[in-house]
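Coming up is one lone chain in C-alpha cells, specifically the form predicted alone.
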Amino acid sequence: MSNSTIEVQDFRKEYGDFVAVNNISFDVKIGEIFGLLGPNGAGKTSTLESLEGLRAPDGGKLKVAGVDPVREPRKLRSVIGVQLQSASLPESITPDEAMRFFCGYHHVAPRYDLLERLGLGEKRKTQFHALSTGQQRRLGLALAVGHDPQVLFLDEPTAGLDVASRVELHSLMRELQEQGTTIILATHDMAEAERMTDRVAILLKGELATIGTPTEITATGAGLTKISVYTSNKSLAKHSPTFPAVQRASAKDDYHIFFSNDIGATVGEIIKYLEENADPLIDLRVERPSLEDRFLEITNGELS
C-alpha cells in the first residue's frame, strides 16, 4: 500500500500554445507539510488548481487521497479542504452562517470552536464585508478545516495576517499534521516554508527545478555562509581588507558582510585582523545559506 497521499505523474497543463506545466512528477506522503514554491508564472497555481479539481490536466495522472480529481469531483470535495488567496463569500453572510453552511454540506457538526480559536469569536455575527482582510482569511481557513479533510491546500495562508494570527495558524497546522492531515503549502514567504515544511518543490517555468527537505536544498548550490561583522572602530569599512575563502563582500547598517565557502578560515583571519588593528568586536553572526538564498540562486532572482 502506498504511503503517498498525493501522486503527480507526468502532469502537463497547457493554455493554447503556452505550456504552463511541463510533465512534472512528484508525490506527497501522508501527514507531510509539503511546500510548493516558485516565482510568478512558474506553474504553481495551475498545479494546485488541477489537484483541487478546478482544472483538468492536459496530460499525466493526478491522485489526491486515492481520488482522481477529474473523474471523481464529488468524492474529491469530501477529502480536501482549500483556503484560497482571496475568499469569495456573500457579503452579508456571517462567520456563524458560513460555518453552519460549509459543515452542513459535509454532513458534520458546525465547528464554532475554530472560529473562537482563530480570533473570530467576537465577529461570529458580523457580516463578511465588514471583516478585515486578515479576518476574512482566518474565516477561510476555519471553513477549509471544519470537516477534518485528509488533504489541506493552503495558498498564501499568512498573507495579511498579524504576528499573533500567524503563530496560531502555524500551531493549528502542526496539530493537523499530528492528526495525519497532509498539507500543501503554497507561499512566497521563504522563511515560513523553511520553518514549517517537511519537503518543498521549487517550480521554474513549468519545470520541477528541485525537490527535497529545506536542509537538503540549502546544502546544495554555491553554499556560501554569511558572516556579518560589527566593530567599534569600523576598520573593515575604512581599509576594505581581503580574507581567505570570501567570494563576495558587502556592507549594510554598519555591518560588514562576507560570503565565505570556508567559515573557519574566514572568521579566524577576521578576528586576527581586528586584534591587530585594535578594533573591538561588537557583534559577529554566522548564518548558513537560507532557503530564500537558495531559491534566489535557483530562480536567478526572478520575482516570486
Second form
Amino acid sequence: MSNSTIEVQDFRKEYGDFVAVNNISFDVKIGEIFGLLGPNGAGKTSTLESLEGLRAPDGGKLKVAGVDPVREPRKLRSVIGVQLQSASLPESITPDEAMRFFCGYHHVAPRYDLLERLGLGEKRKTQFHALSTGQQRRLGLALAVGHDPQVLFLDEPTAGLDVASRVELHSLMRELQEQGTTIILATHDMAEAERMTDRVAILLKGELATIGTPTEITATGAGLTKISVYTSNKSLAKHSPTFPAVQRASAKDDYHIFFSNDIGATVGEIIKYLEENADPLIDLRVERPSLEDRFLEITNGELS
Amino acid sequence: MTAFINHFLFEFRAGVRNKTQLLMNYLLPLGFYAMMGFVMVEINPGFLDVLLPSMLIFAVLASTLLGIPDPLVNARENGVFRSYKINGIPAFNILAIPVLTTMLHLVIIAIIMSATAGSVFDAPLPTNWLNFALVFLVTAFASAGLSVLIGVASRSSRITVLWSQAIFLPSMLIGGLMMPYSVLPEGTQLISRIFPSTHMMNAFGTLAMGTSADFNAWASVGILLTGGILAIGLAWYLFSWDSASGSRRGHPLMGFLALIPYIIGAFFL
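Alright, leaving the form predicted alone aside, put up the form predicted in complex with the partner chain.
The complete assembly is shown below, putting the previous chain first.
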C-alpha cells in the first residue's frame, strides 16, 4: 500500500436506517486514473463526497494523499481538486474573478492559462449565469486543477461537453497523469471509462461488485464476442439458421447479431451459409465485449 | 489576506451587478428618500426633522433585511457553498464578507444622503458627526447581523421573505420611522422596543441629531451592538454548507436567541 494515494478500508456510510455504502475497501495508486462506476444509488456519490471531506464516514478509514479527510480538512483542501456535478458558483462571478478568487484561497497565482486552454478565453469577462452548461463545467474543471492538486476528483466531467471539449479534457487528464496527479473519475460514460482509466471499481447497492483494469473486468465476464451481419437478401432473418458456438442471437436495424464464444468457427460458418444461399454480404462486424457490456451484465445480474 | 480581499471585492461588485441587490442597496433607498423628501415633507412638515436618520435607517433595513438573506439561501441551495467548502473558503468569511460589503454600500448611501439632506431638502444635519458615524455603523452592523442569521436559519427563499418582512414591516410602522415613538400607546411602545429600528431612531436622535431621548440612548447602542454580535455568532453556529446533507448544528429556531437583548431592553428600559 506504500504507493497508494487513496486508501479506503471498511468504509461505511449510513443515512438513518439506509446503508448507502457497506464496508468497502480499495486503494488507488499514485498517478492512476481510477474509475468509480455504478448505477444511481450504488454509493458512488457517498464514497466520493466522503473522500472529498464533504461527508463524514460512519465507519472505516479513509486516507487521501496521506490526509484524513475528517480530521485534517484544511490540509485536504490543498491536496485535492474537485469538480462536482452538484456544485455551482455565484451567478455574477466571471471566469477571471473565479480563478483569482479560488487560487487566492489556495495561496497560488491565478492560472488564467487554463481558461484559455479550456476554450474560455473569450468568456473570461462573462458572468457565470451567461455561460453555457459546457462552459460552466469547463470553468469548474479549470478551478479544480488551478492549484496543481495531488488528487483530482472528476464527477461526470464530460456531461454537457461537445466533442472538441471532450478531446481537450481527455488530453488534459493525460497530461495531469503524466505529471503524477491521481484522478478519480466518476462517470456513466462506459466508453470514456474504458478508454481513460487504468482501473475501475464497480459499486452496486453499496457493495464493491468488482475492481480491476477494464481489460480484466471484461475478461471475467461471459466473454461472448458480438458478430453483426448485414446481407442483401436478408436470408438470415428469413430462415433463422443455427451456427456453432453461438450462445444467443438477436436482430437490430437490419443486422443479424450473434454472440459467440468461438469467433473463427462462427464467422466461417456464416460466410459458408451466405455463399450457399446466394446472399451477398454487405457488412460484417466483430466486436469484443466492452466494459459497458460487462457493466450491464454485472448490474442486471445483481439487480435481478 | 489576498484571498479575503478578492472575496470582498467580488461580493462588493456583486452588490451592484445583481439587479435585486442593486435595487435593495441603492435604487429603493435613494428613490424612497427622494420621494419622502419631496412629498412627505409637504404633507407633514415635522417629518423634515427626522428625514436624515429615518431614511438612513430605511436604507439599512432595506439593503440588509431585504438584500442579504436571499442570496445566502440561494447560494446554499444551488451548491455554491459546496464549491466554497472544497476550495477551503472558511464559513466565517462567507458570513462576514456580505456584512462588510453591505456596510460599505450603506456608507456610500449615508454620504449621499448626508450631502443632500441639508442642501436639497433643508433638513437638519447631525449636531455630532462622530456619534452619527458611530451610531450608523452600529445600526448597519446590527441589522446586517440579523439578516445573515435569517439567511442561514431559513430553509427556503419563501421562509426568508417571511422572517425578513416580520422585522421590516413592523419596523416601518411602529419602529419610529413613520411616526415618533413618543406618540405610540404604552403597550405598543413596549412591542416597539423589541424592534431594532426603535433603538436606531432613539440613538440617532439623541446622540447625533441633538433631540431629546425617548429612553437611554447608549443602552440602545449597547442593545444593537450586542444583538449584532449575538446574531453573527448564532449564524456562524447554525451555518450549513449544504441543505441536503442535514449537517446543521442546532435547530434553526435557536436564531430567536438573537432577540434576547431587544426583549430585555423592551422590559427594562
